[in-house]
Every structure is written in C-alpha cells, then in structure tokens.
Protein chains: 4
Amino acid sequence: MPGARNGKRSPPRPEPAPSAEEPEKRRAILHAAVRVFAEKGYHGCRIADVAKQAGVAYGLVYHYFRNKDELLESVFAEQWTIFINAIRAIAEGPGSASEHLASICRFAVDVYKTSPSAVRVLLLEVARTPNVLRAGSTAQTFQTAVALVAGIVRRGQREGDLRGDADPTVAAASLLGALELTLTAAVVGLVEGAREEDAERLKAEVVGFALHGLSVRPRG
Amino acid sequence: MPGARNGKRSPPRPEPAPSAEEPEKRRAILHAAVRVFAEKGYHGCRIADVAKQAGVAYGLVYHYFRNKDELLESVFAEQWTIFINAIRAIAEGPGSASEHLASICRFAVDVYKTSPSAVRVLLLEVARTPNVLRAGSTAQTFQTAVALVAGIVRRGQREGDLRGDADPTVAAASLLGALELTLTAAVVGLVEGAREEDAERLKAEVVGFALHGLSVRPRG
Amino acid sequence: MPGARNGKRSPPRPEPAPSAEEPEKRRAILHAAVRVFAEKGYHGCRIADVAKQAGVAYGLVYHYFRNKDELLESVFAEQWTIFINAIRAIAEGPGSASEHLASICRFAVDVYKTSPSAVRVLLLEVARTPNVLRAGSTAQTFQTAVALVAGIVRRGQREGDLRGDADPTVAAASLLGALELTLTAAVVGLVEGAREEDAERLKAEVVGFALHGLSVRPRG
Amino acid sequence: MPGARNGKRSPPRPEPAPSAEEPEKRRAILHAAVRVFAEKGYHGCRIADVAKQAGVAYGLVYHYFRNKDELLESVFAEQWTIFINAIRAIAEGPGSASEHLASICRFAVDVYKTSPSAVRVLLLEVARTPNVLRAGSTAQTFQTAVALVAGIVRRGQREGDLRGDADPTVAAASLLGALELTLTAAVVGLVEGAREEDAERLKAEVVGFALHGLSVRPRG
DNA sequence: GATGAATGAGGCTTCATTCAT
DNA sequence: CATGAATGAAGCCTCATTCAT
C-alpha cells in the first residue's frame, strides 16, 4: 500500500502510526482479515479462516477485537484511515484542484495494483454490510472522504478551475463512483489492470472522464 | 419500475413478458426477494424473511426455486433483464450516443426513485455476492450491461459525437460507477434524492459529470 | 406425577390441561429437559442432550423455544405450575388448615417418589439460576407458592387452628425449606426415601416437624 | 463472618487459623471466589472474575489452585468449616440441645446478615454443583453439618428435651432447610431481613418454629 | 511469585434444505 | 400446489488452561 509513484507527484506514506504499543499478533489479524474479508465478503468471512489466514489461535482474535463486527470494523476503519489521511495528505499539497483530483485517481489505482485486496475492500462493501456496521463508524468515515473530495472540488470552483455548476457532493460521488467501478472491472477482468502500462492507461482514462468528461463538445 | 417520464424521451417498459404461465405466487416470491436482499444483503438474506414478506408458506419457496441460490440468482437476472432490455431499447431509439448515454442515466434515476430497493440489488450487489453466483450468469449480465454502454460510447465515438481517446470499456464502466455511487449516496442520505426536484437535478449533476466532467478547461 | 394417595386426602390430578394444541415433540423435549436439567443443573444442561434424550433433533428444540433460557424457564414454569395448581387445590378442598399443610407435604414426597427429578428441579434450582432467570416468571411463580401456603397459614391463625404469633410468610418458607431440604437428603442418600415405607415415614416426619416442631415442652 | 453477638450465647470465631505461610494473595482470590461463586454459581462463576474481584493478575489463580474445581471445592471447604465448626463449638458448649439448636439459628442468621454471600454459597449451591463436586470433600462436609445437628437432637431425645419420637437425621435436614429456605426468602427480598430487627425477628421465627412447630394443639 | 498473551475444545444458535401431509 | 415441522451442518463465541517472560 506505497504511496503513488507516477512521475507527477508522490502522496506521502498515510499508514496510520504503527503504535509501539500495538502486538504484532493484533496487526497480523488485521491484515488477514482484509485479505480474507476481500476474498470473501462480509458474510463468507470466517472467524476460523482470519485466524488461520493469521497464523494465531482461534481464540486470540477475540482476544484483540470484540466480536465479528467489531473486527470487521477495524479493517473498515483502517482502510478508509490510509484512503482518507491520502486525500488529506494530497488536498493539503501543492497544486491546482483539478491536480488533486488526479492524484487521488492515480493514488487509488496505484494501491489497487498493489494490494487489490486492500481495494476490494475498500469500495466493494461498503454500504453493503448488514446494518449494525453502516450505523457504525464506518458510515460517518465515508462520508469523510465524500466530504474531502467535495471540498477539493469547492476549491476548484472558488479558484475558477473546476465548472462552477456543479454540485460538490454529487461530484465527489461521481469521482468516486466512477474510480470504484472501473477498478471493479478491473477485478472482475473486465478491463486489463494488472500490468504498469495498463495500470498508467487506467489512471489517465479514469482521470480524463472526471475532468472532462466524454463528450467532444464543450458544455454550453 | 417505471419507464423515465422526464419531457425528454421515455423508455418503453422493459419488464420481462408476464408469461401468462407464471404462477402469482412464484412472481411474489421473487418480489419479496428483491426487497429482502435489497435490505440485507445476499448473506442477511434469508428464505424465511423472503417467504413471511411474500406472504407464502416456507415449503413453497422450494417449490418455485431449487435453491437459494437460483433464486438470488433470478432476482439479479430479472433485475439486470429490466435495465439491459432499457440500455437496449435506447440504444436502438433514435437520438445520438451522447443523448443515449442521457437517456440511462435519467432512466437510472428514475427506476431509483421508484424502487430504490431495486437499484440496491442492482447496483451495490453485484460483486459482493460469493464465487457461485459471480460465476453464474449474473457476472455475465453485468458485463453485458457494460458491453451494451461501451457500444455506445464507440458509436459516438464513431459519429464524432464522444472523446475518440476513450477507452470504451472503461468509459462505460466509469458512467455506471458514476451513476451507482451518486445513488449510493442518496440511498444513503448524503445527497437529496427523494423528491421530484432532487431527482431531475440529480440527473441533470450526473449527465453533466459524465459528458463534460468537472474541469472547466477543455482537454488538450 | 399422580396425586397423592394417602390415605388420607387424594389431591386431583393437576396437570396443566395436554391442550390438543401442543405438539407431541415439543412435549418430548420439555420432558427431556426436566431430566436432563435435573441431573446436571442449569448449566451442565446442554440442549444436545436435551434433544438426544427427546430423540428429536438437534434444530427442532429451537423450533419450540427461542432459546436455552426460554427453554428451561418453560421446565421451570410446568413444574412449579402442576406443584402450585395442587397447593391450590389442597387449599380449596375441605379440611383444616394443618390438614391442608400435611397434605402439601404428602403431595410433595409422592410426587418425589414417583419423579425425583421433578422434584430436583423444583426444588433444587430455584434461586440458583442465572440472573436472567431469577428476574424471569420464575421468582414470581415462587414467590405464589410461598404466598399460597403463607395464606393457609393465615387462615389456620384465624381459625385458631395454627400458632398466631408466626409470620405467615417466615413460616410458609421455612415448611417448604424443610421439606426441600429433606428431599435433598433423600436424593443425595443422607434419607432412605425411594422405598413406600421410607416414603411414609418422611411424610410423617415433615409433617410432624412442620406441626409440632422438635420440642417436646409446649412454647410457653 | 463474625460470631453471633446476640445476648444470649456468643459462638467463638470459628474462622481457619490463618497460617502465616497463607500468602495474602492467596486469601484475596478466595475471598474473591465466595463473592462471585455467591452471586453467579458454580459454572457462572469465571476465573477472569474471580481474577479481577481479587485485583490480581489472571494467572495467578492457577499458581495457587490447581484447576477451577480445587478453587471453588476450597471455598466450599472452608465455608462450611466455618460453620461446622460454629455447630460443633455450640454443640461442645453448655446448654440444653433445644438452646443449641437455637444457637444454630441464630448464629446462620448472624452470619446472614453480615456476609450474605457467604451464607449463599453455604445453602444454596451445595446441590447444585457437577457430580465431580458432589463426589468430593464438600458432600462429606454438608453430611457432617447434618450429622452433628442430627447428634445435638439425638442428645436432646435422650435427655428427654426434644421429641423422641423423631428421626434425627430427618430432623437436622429439615431444621436446616427452614433456615436455608427462610434466609433464600430474605435474600430474593421476600421477607425483610437486612435490619437488626428484622434479623431478631427471623431468628425468633426460625427457632420457633424449628421447636414448636405451628399447630396450637399439642401433638397426641 | 506475578503477569497476561495464547490456545482450542465445547456449546449455543442459525438457517438452508428436505419431507410427510 | 401448499404447508410448516424436522433435520443437521456450520459458524460464532466463551472460557478453562497453559506458557513464556
């Protein structure tokens, strides 16, 4: 999960804070939780599995997390936390709106050809958990990153970059909905994204539809 | 599930034939699923919840569907028939690719509104449903829904109408995305949805995003 | 679980009515559950068991009762249910006050001679359950009892027929504390009990303690 | 669990010598065990609670108990030591055997008042436990309570103070079930027993009726 | 002595599926 | 066709016990 590396600008490292204090065994759940959570969805993600995946006890997750949910929302919450301190990271950097955009498209996709298990979790469940997690957490952090995106895109309208006629939100959606899907192809292998090249042709592509669309006219 | 009555074109009604054979009941069954696995998604989904909202008796799902499986399976089926035969008829109607591209988005919309329920299995289920039923045929209407959106975008392409420097595929996939997170967000609240007015500007937000993008700049 | 039939007084059948209603099964496993809570406790009781013992499977004992505690409240509730319903009755028929008493005690060591477990549950686990339990209809079905026999009490003061200066209440649970706790010996063996004529002499016992206390110089 | 200090005999301290090789720690855990053995029961009752009731480390219990079972066998141990050996120093005392018998009462009831918990665990769980428990020291130890009551009645019989006519095992169970059942009404709040007085008045309630029974006429 | 992380068997509960009526 | 009782495998969670520090 590197930062991106694509010549035009280099997010720094958004890893939250390996805490001294968290064990090791405790990180290792985590992580295979998101691979096994990736692998197999919210629902066909055995405890049993985690722990195996994990090399540990049955018994010490329960040990680190709550329960089932509550595991789950960890690897949520840790997910959006990288995604998120990223847009940060990029939004307080230097740069036009219309650049920030782009780096966050290309950051995405750069973390996709890394850890696409990572990804997968990332867009493909959420707000496709059972309730109790939606309520949670989780929720208000996806609305953090809408939230960061609009404000990225205000910017741009304030600083005349970005078409003033656009609704913030819905436009961050947009973005995000459209970097979601293409990279759901791209899992699904839909559309070629493993290799460099095509991993450079997806970022320009997805790139080119948010900011300019797909029609030839201009507005107007 | 209504055709778009939006002033600019209206789909014609793209519902699966009532074959005159099938039983009533089966086609509550199949009602009270999509509801069901809209709601809880494919795991949350059980047959019992799905045969108390129908109405039925237990036993009779089994009589209609060999399985589980089958029957989610022929919700998605139904669902994606609904909006390909759509995508299909506009495709066919007369107007230029640009117009089309509108027109599902307005039809997206507008089927939301309706039954947001039904816009949940069809948008947010896809890919989190287990290996069985991605291998079925949903994984192949799915892209045959995209398949059918980058035909479009290569006829405009052909016509001069779309960005020739589009990657079709990932064009058609980035739409969809587009389209299914900005629902996402009104399903989720985020955004203003519900009324007659949110609708038609959702519309208008999406349309834009997806012919013109958010740069004010015209690429070169 | 017959009435008694002493030679005395024979109290009615007090059954709660077979309504035609209840499954043959779901009276298969509340037996089961008697004995098998009675022979290991509340805790030791595992629902495998139960349904082994009821030779139905595993599933089904949760398709009569929502859960363990649901369960064995319902063991708990039969039980204290046919032992109230004879108090009642034994209240309700003719004879003296301290007749009514001795015929509790009679009813209680004959239904113990015909189904000790019965009786163990009864008298054994009240008030050693979990708190769920404790807090459930169970505390209050007790506390009927208590409340029934501190009621023959009173009116065998009114009567002149019993000591006037007892606590009604302090003298309804030491009598059936005596009695229980003289069934536990007998079930644990400190008594001989099981044979008829041990089973008479408890009776003669109890009732004696319970009417003439251990002193032989009247209270003065 | 101090003696009875009620006027008319004080018991001694019947505690265990607590041998100066008795680590602190080791007392605090099984201080610990009696409350939450008390207020849970038997398989309630967790080694995490015990633990952090007794404000040491988790492991620590199993440094001076074997297992679960040798725990709380010593906590039944010695509670019943401390009441045994109040019994037995009532019972090596001066008095009548009907004065002892009310020593008895009075002391439980003392010891009620003060460490109900205690008393709980005394009267309460004895039937209740695994048979590994019941085959063990404790089933020995609640027979050698009775027998020693059961002794202070035989005594009385022959010095022509108690009914002759009475078995005394039968007897000593019945007596202290009154108690027992009569303190379980006091603790589930059925009757008042927390003030001094009231403690005064069950005591006389107890011993009255354990002695005099409750019929007015005189047996015969 | 003291600590608490680590282990894993065991029990409760759910729910897809079958089947007799 | 229709019903819902019956089945049992599968997964979550607890908690007694061990062990390295």
The other form holds:
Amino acid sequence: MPGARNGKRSPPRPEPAPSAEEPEKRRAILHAAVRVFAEKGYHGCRIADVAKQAGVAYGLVYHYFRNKDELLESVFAEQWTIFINAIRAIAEGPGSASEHLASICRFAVDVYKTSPSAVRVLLLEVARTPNVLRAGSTAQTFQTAVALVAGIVRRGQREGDLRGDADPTVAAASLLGALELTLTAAVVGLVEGAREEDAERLKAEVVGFALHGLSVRPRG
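The structure above corresponds to the form predicted in complex with the DNA; please give the structure of the form predicted on its own next.
No partner chains or extra molecules come along with it, only the chain itself.
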C-alpha cells in the first residue's frame, strides 16, 4: 500500500505552503485580462493574449482559471467587490444620506476616470456575454448593491433628509441604473469623463440628477 511500511500507514506528508507569489501572479493575470478584454473584446481575444500581457507562461493562467469564461467572471467579481465595499464604507461613515448617495456617484465616476478599461469590460463585455456569469452569483451581487443603497435611502427617509414617499428599493435601483448608463455613455464616447475637468463636471451632473428626484419637496 502506498505510504505504508511494515503494514503501518506512514504519517501524511504536509502540504507545501503556498508561494507568496501566487496571489500576486493571480492578480497580475486578472489585471492583464482587463486590459486585453478592453482592447480586443472578450470574444476577440485568447488566453494566450492574456498570458502575454501578464508576462506569465500560458499554462499558468489555467493554474488559476479553468477557462476564459471563469477569467471574465473573476474580473466581474473583483470589480463589483470593490464597488460594494466602497458603498459599505460610505454608508458607515459620517454624513447625511443624501451626502452618502452623492459620494457613491462620485466614487463610480472616479473609478471610470482611474480605471476606464475595467469599467469598459464590466459595462460592455460582461453585458455581451450573459451566459458566462452564473445567474446566482450575479443576482446576489446586484441584490447586495441595491440593498445597501436602499438602506441609505431608508435612513434618509427616517431622518427627513429624503422623500418619505419613495420606494427605497426602486430608488436604489434607479440610482445604480442611472450610474450604469451614464458610465456606458462615457465608455462609448457620448460624454466626456476621462479628463479631470470633465470628470468633475460629470460627477456634479450625475449627483444633481440622481438626488433631485429624492429631494424633500418644499412645503406650501
């Protein structure tokens, strides 16, 4: 019997400790995938293109990801995790509910300004490849984002900062939807947002439009 001597089982060998480089290499592959997907499109690129961009061996990509579909899903999960964590941090910080909603809008525009390739992949490549993402994980991601923003809206309604007659879930979905379409317009060149002055203007307009419908209506 393998692993046994004189009828006795030898103690199991300890698993080798993971290399400290492994997380870095996986991250490098993900970031390379974002650049390649943004430049060539998800359907127009190969795993070999990602490996070349990351500066790693072709087979190493398959060490971390089963196929190109899983690579795209991982890009989606990583970017949405960043956004959801930012919403949580904003919601738990100081300020009114309307200020928190404005901060979420500004954060989204800032992400586009600093990482346009990642935003392009999320808004265009993922949307064009609906079968890549598992329905359960995708739905859960969106539900989490909407629930967090709806929680901010509810707090604003309790504190009198936001209209009390608005449905919090509808308001949250509308705000996130407005952000998505605005950034899509920036990605395809319908609006400017990459330069500093353009980004500041875009943030001001997005915040104004997003919050106008939730503002408390003046009495009288």
